[in-house]
Amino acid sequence: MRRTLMTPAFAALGAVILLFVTVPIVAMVAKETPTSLWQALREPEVRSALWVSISAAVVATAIAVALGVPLGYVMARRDFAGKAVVQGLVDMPVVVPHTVAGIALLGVLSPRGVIGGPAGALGLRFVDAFPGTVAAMLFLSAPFVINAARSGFEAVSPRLENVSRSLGAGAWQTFFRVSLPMSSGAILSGAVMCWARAVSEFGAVVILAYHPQVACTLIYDRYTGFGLAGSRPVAVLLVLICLAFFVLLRLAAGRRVGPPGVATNA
């Protein structure tokens, strides 16, 4: 009897938080019309901001996957001195206030910074430039990929890797034929969350790279200058684009996209 009552009770509690998350977004979208959204989308400033947000988030996610998946594998398969410290450093961007992250990044990526100076000599500029937007997004979103990859690799039994090695496969072949495919669901889920976190970044981006404007910066500018009427159409466009991205990815990936850390099969 208790088990029968537990599920409806949990469902009711879950419905409360679901409504809390959903109602404000639905109410905001409902206040706009296709005409107002089309008029906003026709503005070059809006199209540019949306493009910068989406493209910079894609680049940041690609870098996070390329560099974060190997680190996630090492964290899952190796025990070493200072591992807890490394895990803490991985998680640090999640707990650091975003404006603080922007200030920290500005200190090293500015023309006089330890990274920005040498990069500037090579023609790579971060302050008020597209690479700066990517750097800010990468700093704050990379932990999602690293932690998802670590959890995904932990879910793969080392015995399967040992069997692969015993059959003559090398370390690289085992990684690409066994470990990576079996953890791809978790990694893909982490990449999705990484992109979502990156495309919604504001605090660090506005400090390091106010220009070219991303969608969040433009929304804030229009809110401070024109209020809800000026900022809401751009906000709704960003929400709809993100929603379309998630739906298309879910349809394309099917059941391979599961919660971070859960390896699923197609």
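Just so we're on the same page, rigid core means the largest C-alpha set that superposes within 1.5 Å between forms. Positions refer to the first chain, counted from 1. Just so it is clear, the structure is predicted and the values come from calculations on it, not from any experiment. Compared with the form predicted together with its partner chain:
Comparing the forms between the two forms on their rigid core, the Cα displacement of Val23 stays under 2 Å.
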The other form holds:
Amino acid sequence: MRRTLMTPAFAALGAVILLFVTVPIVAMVAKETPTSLWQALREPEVRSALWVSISAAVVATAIAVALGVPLGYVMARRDFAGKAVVQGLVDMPVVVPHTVAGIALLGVLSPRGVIGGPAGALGLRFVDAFPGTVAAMLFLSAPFVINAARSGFEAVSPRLENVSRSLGAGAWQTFFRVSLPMSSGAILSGAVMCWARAVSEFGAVVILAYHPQVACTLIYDRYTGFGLAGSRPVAVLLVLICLAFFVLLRLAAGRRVGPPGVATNA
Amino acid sequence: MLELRSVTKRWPGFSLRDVSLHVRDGEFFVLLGPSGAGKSLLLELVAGFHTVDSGEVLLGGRNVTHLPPEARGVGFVYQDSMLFPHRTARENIAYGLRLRRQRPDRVRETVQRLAAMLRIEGILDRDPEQLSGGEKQRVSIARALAVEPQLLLMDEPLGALDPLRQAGLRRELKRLHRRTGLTVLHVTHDQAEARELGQRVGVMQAGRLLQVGQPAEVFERPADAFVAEFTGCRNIYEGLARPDGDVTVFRSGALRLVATARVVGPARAAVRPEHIIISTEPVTTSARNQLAGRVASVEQQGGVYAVTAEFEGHPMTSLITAHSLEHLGIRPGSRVYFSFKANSLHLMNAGEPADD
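Same protein, different condition: the form predicted on its own was shown, now please give the form predicted together with its partner chain.
Zooming out: every chain and molecule, the one shown earlier first.
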């Protein structure tokens, strides 16, 4: 076969975008030293912000999985009137600007809002509280889990579920023994994306719950107060933690299941 | 064992219409039909994967029309095995037994027994992706048998295998059926498979069950032109039948054929290629039909040759071995005689159209 220039040309174009993404991060990390990072980590304010980011993102992801996986299953298996509308609703948070989402959420979650009011009566406060952080994160990152679950379930043949049923498993048993394990890889990688998206959430969080400060809010605070050098140590810490998390979870997900619907040997 | 009473089910673009069927206890029943005839859907309906719009499904005398699949006690084997990819062959076979919370030693015993019967002992600890098509299908059959279903449903179980493995598994299925006495409903589009496996055969087309009977009956006495054509009878003619003494004379244009069947009026006549004897000279036989014509084409078909000749403007095809072809020196343009018995000519009333 004749060699063409296409592959090298495409590789060169791809390299440009990869460098554009990598260089700033590497350059930023390189500006910090272990000592400067350690010093930042010793500040209670920084530790608290990192902890709120990570834990609120974990809670948001858990809620997204609990509510989104069943929805993903329905979307994968059933045809119903208005399915396209439902899919539109699932994807809506992706197109809503984050500050807009924050304002919309504030409207319903504030003590005078339709959800915030009754929730307040039960002792659940959203504005400037941890639940508010979770709510903002959940709103904007849930689509990742729902869509990942949907495509994961779509890759599982309904015939496998049929066989399971014919062997005596009920609908629930079939879901937990066949459909869910077979899409667990897809769901897990959706959850990782959801978590990463939640940790990086700023626009909605800052409007709904400025406090307790998440890492992104703290970084912005430090940047406006102390400039680049003042905000960088926290930024680098957050990046390193996220990357570590990402790599670990990717490894875990990759070991368990390959591409959706394809069997692998653990 | 299985009884379908006027089962009707509409899908967008396809429906099963008024299907009634009775599969006897211990019978090997084959549903035969072209792709898209609705065979697989009917099978899935029996298994309970779809609900019916109207009609009833009875299993072992019990009305299961509204029962979910898990309450019906039927085994299902798909063409592409549908093994659970995240489980080994052994775990696949044990799936239904584990659901029933059987003791581990009993599960192991059952799996071992079925593995021995299907000759898959050596592959039990492999993952499905490490198995060949034939092995997968054996595991799939073992998995279905493990829960001792009252009825085994098989949807083209040999369809994905190469011819050699197909023949092997076909023999295996026959043996298995003899040994277990299981009631089997088997779907295929392969008439040879239906002939070999089926104690009775049902022919389906466009969501309807056209004819049910023993293979000899269905293949030799097709109920209509579609069944005739689908079961490999290529020589079908339209014309007029009229009794004449102790026989029936069928005429289509200048073609005159003799049959023993009693049919009067507009009719279709069919003769299977394998019932026709070819000669290059007129022969004296008991065959009441002997036609003289010229060979139009000779085609190789698997191990034999299909010789098509024209008789009074009507093409007719017969099968002949390579050896006979050479011996008789038949080639396009040769003068030949086609002979067949009057009772090999099957007459059908033309009243019912073959399709919709």
